[in-house]
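Next up: just one chain, as structure tokens, the form predicted on its own.
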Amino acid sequence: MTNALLTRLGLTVPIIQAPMAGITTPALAAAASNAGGLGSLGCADLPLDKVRTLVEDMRGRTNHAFNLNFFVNQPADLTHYDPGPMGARLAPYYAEFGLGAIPSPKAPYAPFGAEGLALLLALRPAVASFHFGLPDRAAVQALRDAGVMVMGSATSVAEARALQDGGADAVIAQGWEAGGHRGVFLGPLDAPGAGTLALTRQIVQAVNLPVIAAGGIADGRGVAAVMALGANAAQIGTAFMLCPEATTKPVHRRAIANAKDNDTTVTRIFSGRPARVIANRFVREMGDAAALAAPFPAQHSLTSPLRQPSHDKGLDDFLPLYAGQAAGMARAVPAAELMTALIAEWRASSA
């Protein structure tokens, strides 16, 4: 299975650089692909013309396989949402920064749909990966018929089986340790999840597809560990966020560089969906208000006005500091150098 996965994608090492929306760049992803892994671009919050431009840039940097990632959540239904309670909680922060009236919630971007599918079929990346489920079966089949490998994230065995039934070519087992948005699409959003090691092994046993382990993997020893459990590759995200090629903001970089093992938490307060972040003032003070959040991704429209003033003051108080539990292991080195280290560590641990 491992050799088949690597052979299909032309990879020489089982390392996938995670598609972190707002963080990844063609330079970062190309460095991972050129080193023999799979580079990824997070496209969920981007206009489709921007995706096309990034892919053109990417193809100018590498001839190797890469991955484009999209969100397939349901559109935000605000019909019965009352913004009053959340607005009341946010009002003191808006006043603190002189931001004026709190806006009406609205979705800042649309989920993957027909136009996204048409673009993928035109661009034909080696891999298209999806968060929060999969597109419908016809769209998945169209991608597969075009030679695009389809991957989806699962936070449970039930989700892994659903991805297999939906036509996925591979499953990303996203453990509880993973940074950023949890890919949960079956069951309660706030249900506690299994850790990467437990989840990976159970998904390997449950599906007949290649499995990619994700969450809390920050060095080559972690890659070797999940491979020993039957994973076909490891997906690594936070460890790349200190690379100069990443667009991680200075205050976010500082928070990751100083992070300790228990500094992260899972919250819905920034976007309306559970995401692992480094805890800061906003997370601590708004921790009891998750039930008031607007449906994903409309909550972003209420919290994002607080971010620029926080940046301007050099503070991380109101920023979504996405990071996994192994954030403290991130290395501030160029992506190619990081890949070289990850590969050497993996090989030494696998010998």
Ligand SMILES: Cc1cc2nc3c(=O)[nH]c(=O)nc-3n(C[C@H](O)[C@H](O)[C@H](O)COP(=O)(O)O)c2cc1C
Given for the second form:
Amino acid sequence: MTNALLTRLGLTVPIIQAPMAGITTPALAAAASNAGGLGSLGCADLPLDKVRTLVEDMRGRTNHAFNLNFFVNQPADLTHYDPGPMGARLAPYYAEFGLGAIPSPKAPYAPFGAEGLALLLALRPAVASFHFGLPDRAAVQALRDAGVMVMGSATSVAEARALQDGGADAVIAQGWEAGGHRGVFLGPLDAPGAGTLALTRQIVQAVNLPVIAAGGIADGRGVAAVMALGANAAQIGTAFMLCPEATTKPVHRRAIANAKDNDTTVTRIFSGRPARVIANRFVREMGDAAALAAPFPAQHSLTSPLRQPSHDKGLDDFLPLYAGQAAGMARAVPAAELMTALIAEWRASSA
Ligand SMILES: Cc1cc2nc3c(=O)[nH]c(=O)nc-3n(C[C@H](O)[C@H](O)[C@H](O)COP(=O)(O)O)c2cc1C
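Moving from the form predicted on its own, what structure would you give for the form predicted together with the named molecule?
Following is the full complex, with the preceding chain placed first.
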């Protein structure tokens, strides 16, 4: 069976280690690439000089293809945002940890723009993937002309078509099961989306591009399942979060290791955009206040001061415990070992 995506990137297995801002490292991504898959670095929240350093590190670890990922959200527009109601809800938690005044909301990082494009054109990774849409057509064309394969996440068939129309080389079908932020960029932020099974198949039928399935895939059987639906590869996130090469915090690791199938939920309360997390105290008590959240990613600036004191106390109460519905299947093994297992399972179940 020919697989245009694998051939183009020189991959030997249809497994993409998902970009995860704040979690992925060159050691993790290189292990995935060196095993024949595609390693990815989540770069969205990093200063561009740090991205450059990570890519140098990456190139010291692998000669194979890898992916750099960025966010292309609209900049947070705070002109009409009233921080009062959210501040009133957060005040008791700030008091609990003795944190003083609640800061004014501010975006902690900027979306992908001209400087990010210039850096990508200089670094020329094999793949650049984007969340929350695509850069403008000229930027996409410039990347393609430079030999960089451009991918984007779609949470609906309409978004997959929009990515195809915007010049993408491949579409990531991100199902409702997926951990972390939903890549939604058309339609209402809070609407529930289609699951990976239904979404992947319908996107495969709707576009003429390679499709990568993401969401709830945690072993080789899951990879084989989405390949049977017509996907060209599986993108796996949460299942890599217990690898020692990931920077997942200890309390987050514990929550993932203990997670059951129905422990996760989608909420906007941490960042302002919907993300799948393991439900904790903050989600339970503040979930109804999501409509008061500052626009993404400025809400982070209001909720992140609670994280360190919570973490210092060994509590996972205030951390965004990003994880997909298959979190309980994550294995605490080195990334190379995980890749070996995923590949063996995929081969055994597609024979
Ligand atoms: C902790 C975490 C962080 C994530 N960060 C990003 C990111 O920076 N960029 C991105 O495109 N996707 C991000 N995602 C989503 C993944 O690309 C992918 O869609 C998802 O992990 C697939 O579902 P799974 O976690 O069930 O495997 C993140 C996912 C997780 C769990």
